[in-house]
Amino acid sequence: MSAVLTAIVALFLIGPVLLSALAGVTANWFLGASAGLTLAWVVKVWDLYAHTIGLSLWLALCCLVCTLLLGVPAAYALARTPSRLARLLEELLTLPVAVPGIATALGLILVWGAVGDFRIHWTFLLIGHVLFTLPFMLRAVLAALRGAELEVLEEAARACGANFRQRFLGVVLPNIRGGILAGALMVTALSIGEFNMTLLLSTPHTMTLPVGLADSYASMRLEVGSAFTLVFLVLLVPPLVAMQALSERLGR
């Protein structure tokens, strides 16, 4: 019974996505499958929106690097400082998740929008993506740190003569790699798919994949937007599945 219920729920969730992807390879969706299948719409998407795909992947990579460099040390510091101030700081760092993305984007525009050409540079989008995704990296790493008996491990390494760098790189990081990979998985997926904040921050020169997807549905044929959805899935799903499998393997 549970398997049937799970299958029904999965079909309810995945069905619309599969239908949209199917429309992207149909010559004329309004005529149905009798119109034949074609990759012409996929080629059209690549011709018109390839730059949005490249920018989104580049943003996701840069966002991942930034959240790793900021989130892992911050999580370590918070885990090693069990005080009320640390708890308050932890809540403040996760606040961007609760604030609507449009409000965050508006704040960034008000603060940085008039600084030279920064408004039309891709790094402007990167700041927004880092603000939005950093809490997810922070939470994942914090959970791993708090469940790894950090103090015991570090005391044992210190007793063996290891300095701070050796303890952090050789003891702490290997024991929380599962949490880091889980955070990296969330950051990558959220950065590539982020739309609300990006829609307000982007310009014609910095259009990302989700914004391009919305533009294709609004200004092109249904088949073009559906083909864009198919491209989105092909680019996003395999890396995320691979990262999930790696995270589960290292977390054992």
Given for the second form:
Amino acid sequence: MSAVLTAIVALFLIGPVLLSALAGVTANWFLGASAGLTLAWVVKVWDLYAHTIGLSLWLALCCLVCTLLLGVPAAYALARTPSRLARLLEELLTLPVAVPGIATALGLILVWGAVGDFRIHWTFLLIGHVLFTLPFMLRAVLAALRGAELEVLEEAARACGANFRQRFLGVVLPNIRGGILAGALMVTALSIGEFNMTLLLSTPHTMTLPVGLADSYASMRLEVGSAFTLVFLVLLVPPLVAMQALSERLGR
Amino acid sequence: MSLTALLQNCARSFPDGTRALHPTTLEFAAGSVTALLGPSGCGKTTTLRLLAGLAMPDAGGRVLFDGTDVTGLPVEQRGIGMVFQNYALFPNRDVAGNIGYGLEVRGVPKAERTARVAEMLRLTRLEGLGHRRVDQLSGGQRQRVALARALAPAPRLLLLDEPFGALDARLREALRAELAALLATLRITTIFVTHDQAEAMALGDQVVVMQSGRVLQQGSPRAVYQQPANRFVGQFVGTLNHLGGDRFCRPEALRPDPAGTLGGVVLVSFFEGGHTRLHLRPEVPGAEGEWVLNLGGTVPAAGSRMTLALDSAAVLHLPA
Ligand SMILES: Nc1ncnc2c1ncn2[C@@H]1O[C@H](COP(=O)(O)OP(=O)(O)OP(=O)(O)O)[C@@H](O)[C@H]1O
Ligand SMILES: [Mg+2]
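Show the same protein again, this time as the form predicted in complex with the partner chain rather than the form predicted on its own.
Every component of the complex follows; first up is the chain already shown.
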């Protein structure tokens, strides 16, 4: 009974995506599979949109590096500051999720839009993505810092004679790696999939994968958009699943 | 080798107003083993953390090692060894990695480190476990790893917070004897926290009895037992029988004697192996509560009356 229910829910969730991907290899969706299968649309997508895939992956990587470099030390500082201000900041971390991406995007354009060619540089998107994903990294790392009696472990390291750098690298980081990995996974997935804010921030020079996908649906044949979905799934699902497995293994 | 530690007028308050320790001066002689003894919340851990440098005394307090003021020195520069209440072993390191950590952060070369870790493994009877993960150790083994980790860099002061707190009774006694032997060979100034009086008496050559953030008495186990400073200390380090007024005695000061002057009725008896523990209702004017005494051989049945003699030299006059 519950297996059937699970199957129905799963079908409900991924059915449309699979259908869309399937449409990408039919010669003509409206004539059905009888009209024949083809990879022509996939090739066409590759020709037209390969650069958006490249940009998205590059953006996700840079975003990950930024959120790690900013988020891990910031989370540590927050967790170790006893003040009420720090607690308030922690509460505020959930806010960007509630603020519509469009509002953030408009804000960014207002602030940076007139600064030289910055508007059409990929780093403009990076700022948006870092703003959007940083809270997720912070929260994942904070949760790890709160558990695992880390404070006592740090005191033990100090009693052993370890200075700050030694205990941060040798005791803190290894013991919160599960949280860091979970945060990294989240940030990567969110950055690659982000659409709301990116749609406003992107330009013809800086188009990410999801924006390209929307563009293809809006301006091409249905089959091209569908083929894009297929490419998206084939390219991104395996690495995301692998990362998830890795983080579960390392995070214990 | 070992050092003399001195807490001078050290108090410790928390922002919420809690006074965990009232101004206290305590000296720990070089090479001595001191037990900080007292009920939960009396400030034992606080005192230990002040010595370690994990907490700062309130203004006016000073911590001195061999006469040198170390109050401002952070824990990592005090050169102490510490065993934490739940051991706080590093889960990301194996047994050898934990034991060698203090040497590693001091930049001791690999070869020397390996040799020292092997020596510590032998000393704490952990041979063959060097590459075990710490979450695959028994409670007793964890305790020994924590001890080895604290001792590896050859500290001049060893601080232990309830080193046997997480172990069962039998293991406690075995490890207590082991630690006593180890401390006797190393002669490091050692201060350990416990709320078990038997442990304090067995292991410490000094006992500091604390209550509500104050030191009530410091002295040898014998002195604290035989001349407690007040009723609380007397009760905490052993059993007191009330004789009326401010007069008390230890169970062993009472013995059955037909010519004795004191009487009592047996309430209940507990066979404890080597002896039987009797609880009596005293028939002495002014004596409150029950008397306890330990007898070998056969004991009178509950309800029977006993005549007892008191070793008058053993009477304690204890203020409330
Ligand atoms: N961070 C803190 N803020 C406020 N009060 C505290 C804090 N830490 C400890 N205390 C209080 O200080 C007092 C002494 O604490 P301490 O930990 O030294 O007791 P202890 O003798 O070690 O007790 P136990 O045997 O339970 O470990 C207690 O009343 C405790 O509640
Ligand atoms: Mg304590």
